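Let's start with one chain on its own, the form predicted on its own, as structure tokens.
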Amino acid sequence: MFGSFTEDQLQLRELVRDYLRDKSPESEVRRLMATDEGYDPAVWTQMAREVGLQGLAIPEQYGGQGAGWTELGIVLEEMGRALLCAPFFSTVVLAATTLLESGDEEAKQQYLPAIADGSLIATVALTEEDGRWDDSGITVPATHTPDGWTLSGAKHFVLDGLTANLVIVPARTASGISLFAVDPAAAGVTRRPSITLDETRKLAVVEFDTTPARLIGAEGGGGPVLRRVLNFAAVALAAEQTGGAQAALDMSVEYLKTRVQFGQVIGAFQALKHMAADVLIEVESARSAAYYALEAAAQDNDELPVAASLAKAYCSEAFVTAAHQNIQFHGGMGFTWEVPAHLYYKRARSSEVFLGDAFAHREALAQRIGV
């Protein structure tokens, strides 16, 4: 059960807030998301050198400063709030967790201390054509060979996979499932963008041709770790999906007190406080549910699956239910190009299919309790 956050981690919260309020403001949002990149270089790596977000939660025998995930997850739910254009999730959540977990030290000695001090863009490039978020989409082979491994097939929906410089790749060998480490520089790789509804997150194609891979931890050990590492990554974006709601609340709360009709604030109309009421009650509740998530991944617990499912189902529901009704409140304003409300409606949408639907993690979570 979720008690309350220290003095220390509130500081945080008030400090990588300011610091977002500062370096992706709505203006530094549209234009990011109107590049290739989809991030701003300088501020990705004052980030890490300056503010240590990207290190935060790695051990400090890997360059980190060795906090959990309820310090992690306080960073994601601000930067879901202020729409972040940055491949953070994919690097620090996605990557660095999978490395932490695969148990290959030598990997975690060679890759770790680069993503803490923000040289190293990775990803995690799991989902195949069909869209799957589990193991069992994986389809793409890995071959042995006198030389060492090789990759070929395709890789889809790969967060971040245009910038990323090192993509950790799920495929398959003799033994099974088995995570292999992936130069993009190398031979026989090709990437391309993908086009998205969410240009706030960058997404693309990832395919291989007899590419040159570094196994990393056992072969055919990659299924348990994937398995931990997208409970991880559910909790983290529940977290995100948590301020992403919170702001489209506060944009509805703020346009409620000010938009005058018929000689009074439209928020004094009792249809529209309900309205407002009720999405309050949605974004509690997924602040609930994922401060739950958070504790139980902090502790690493054995209600970790259930409670990663729980709040990436209620969350995504939330964010959506919270930015549609924020383009309701605005009117036929709420669609234009100008009024943000379409940023956090579109961020909400991909959040919602991005590791999974509610319905995916309802089924997942009634499988984990046995209903």
Given for the second form:
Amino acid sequence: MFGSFTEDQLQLRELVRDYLRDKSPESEVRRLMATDEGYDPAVWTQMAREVGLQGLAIPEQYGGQGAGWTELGIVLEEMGRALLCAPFFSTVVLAATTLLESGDEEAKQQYLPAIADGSLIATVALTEEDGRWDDSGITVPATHTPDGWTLSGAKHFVLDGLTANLVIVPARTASGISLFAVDPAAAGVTRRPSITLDETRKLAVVEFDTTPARLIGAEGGGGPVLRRVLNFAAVALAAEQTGGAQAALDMSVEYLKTRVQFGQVIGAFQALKHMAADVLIEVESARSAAYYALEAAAQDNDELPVAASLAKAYCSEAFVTAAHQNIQFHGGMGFTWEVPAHLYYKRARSSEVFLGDAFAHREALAQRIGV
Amino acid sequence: MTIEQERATGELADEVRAWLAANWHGTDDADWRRRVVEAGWAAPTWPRDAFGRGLSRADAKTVAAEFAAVGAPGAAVETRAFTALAGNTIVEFGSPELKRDILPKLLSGELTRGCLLYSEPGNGSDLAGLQTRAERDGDVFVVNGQKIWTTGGHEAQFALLLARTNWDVPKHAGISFFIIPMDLPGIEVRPIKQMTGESDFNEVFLTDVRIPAGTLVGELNDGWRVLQTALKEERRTMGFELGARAQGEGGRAPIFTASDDLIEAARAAGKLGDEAVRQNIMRIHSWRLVNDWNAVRAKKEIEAGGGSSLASLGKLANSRILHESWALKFRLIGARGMLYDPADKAAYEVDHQMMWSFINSIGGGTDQIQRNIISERILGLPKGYEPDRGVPFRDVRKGGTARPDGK
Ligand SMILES: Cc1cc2nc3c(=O)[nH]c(=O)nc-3n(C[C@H](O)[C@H](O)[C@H](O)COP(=O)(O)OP(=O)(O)OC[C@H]3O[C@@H](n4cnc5c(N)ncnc54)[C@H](O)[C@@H]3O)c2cc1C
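Would you generate the structure of this protein in the form predicted in complex with the partner chain, following the form predicted on its own above?
Below, the chain from earlier opens the complete complex, with every other chain and molecule after it.
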């Protein structure tokens, strides 16, 4: 129920927080963000098999534990807090949700158990060069040949596009947008890592040249599936942003209590106290927005599209505010590479535009409440 | 609800129904009100020694529902504005005599119009620096001083009064809290004209006012602690009722309807298609909802048995909601906003409410004071420089009057 958590959910949070404290300390974040792959395969496997995070919200019949969006939201909030470097959002939020929503039983049976046990990294290659998140951004054509479907064209900003062993590609067919599964080892696939602002989140350009692809779900049925996936993903990202915003605030308060200037800790300066109080309101309000949206996602009720856009808009700006002020609170230290404030700032900025920015989502919110 | 809870609710409803069958004869008079109070139905959540029954909020709703079902008034009124504010303070700190004298009158509706004699010309935010004095003289206190910004003072039946009773200790330690009648000799109320053109608040002059010693609430010189309960009630009623916004028209969830007023205003102005206006409305829409949701979370945290730091955020968050909502409506009515003519009711209301929004950001502790409180009590940041800390109040530099001379 919105506003409170069950004993099990509280325990899950503790478990994940402890685990990430151990496996994703700042030193690990910095080590992994400097690699092309951007994750630790041993941790990834352990996370799936011993902690059960990849399969948490995957139904039991496909090898998961059958929990819901509330639980997944708790995990994402903690991952956001720890800036975990791993292909979790791409694999679990984008790809697994797309498969579940596709209605393609065979594809679900083939891929979901592998996602749940950590042996498959997957992603959805949605955006193209113009970076649009809606249907109009999808132009890559799929062609039907006697041997099956092929794809030609390029996808950009593909989350974990370099490491995924399954790329789900929305493309154009005669009947509209359709979803395709592509094995990146197949003929005609080229992958190039992108140089990113947020190095903890890996992006790639993936190009196809008459690459064989397998249709997922009904031909022409991809549009409605993607719209639902984007709603769920917006909620998931809002939860992750909330965790990041809280971490930035915690870091700020810690510094305000220790840095001394003019013979006193800077946290005694009212200008800074008032900034911190305002950040706290934003962080708690972001948390409320994310939790409310997670509840709508868990119930899959008619408030979901509205709550998703509200939460994505709110949490995007709240995280940017918390991360921005965190740097300001730290003064010159905040501008250094050494202090991790910039890591949160970059994650906040990149998450702000990922899946559509606050302006786009507020406009969607207006349309979705009927204005 | 568990089966036991359901059974208990059913038993309570039966008890109320039986009591109503025996006592309610369709006439709402003084005798009826007295019986409702004495039976404990007027304030079901208050303790038994304070005309209550020690029930939960949910049970109180059951009681109220049974009364409503037969059209009987007077049940579960302990959440009404001044009844809650004065009542809860007396319930927590009042002497048995004070409880016996005042609580039944608050609950029966005999005493409804109260006022708060806190702020003074020299002391607003720094309320603990107040300089109105109360000096013991046998079984009365003699009060001298001036209060200001006293909302409703001109029509109040009673007042909650803060006065200094010890000048030789630091400021917080020498204050006492009283509840007094407003018709005592020596109390003079002068209305102050507000920016809105109306006069809701007043100056109150207290000259040799003799108040019975029994009007003291809590211990002598312990008034600052008593005040905290009263302030909590006041802030709670200011824009942050701990509960969700009501459903909109046709049972639609608030997430769809919480800014219907703004959408309507934009539509009326022909600006619903304007991108900047749409962004502005949706931003306010989101602020309203997240503040409600924060309140829901706070309520659940409190119900789960802890306090909730979230409850301290709502009043501050509400300031920008009010100011920005009315400022947007002001811009939407365009040139009409330049007039303040009651003949144009709609435009007058917008101007009026735009100005009234300041009550949230100034009254009951300004936004800046709220930020001090949040940063110190929730985030744990240190207090700033306090020149009056630990200094006997007699030796503290005092504030002058807040109003320019000759006004
Ligand atoms: C409509 C209305 C109704 C009211 N009704 C009542 C009533 O019924 N009874 C009653 O007793 N009072 C009432 N008040 C008074 C109200 O509580 C005070 O106005 C308020 O507490 C501020 O005090 P002040 O006006 O003296 O402003 P000041 O304290 O002089 O403040 C001036 C400015 O300084 C800032 N400031 C002051 N101290 C600090 C600090 N430590 N840190 C940062 N900034 C600071 C304030 O935020 C403000 O911006 C009412 C006020 C209004 C506007």
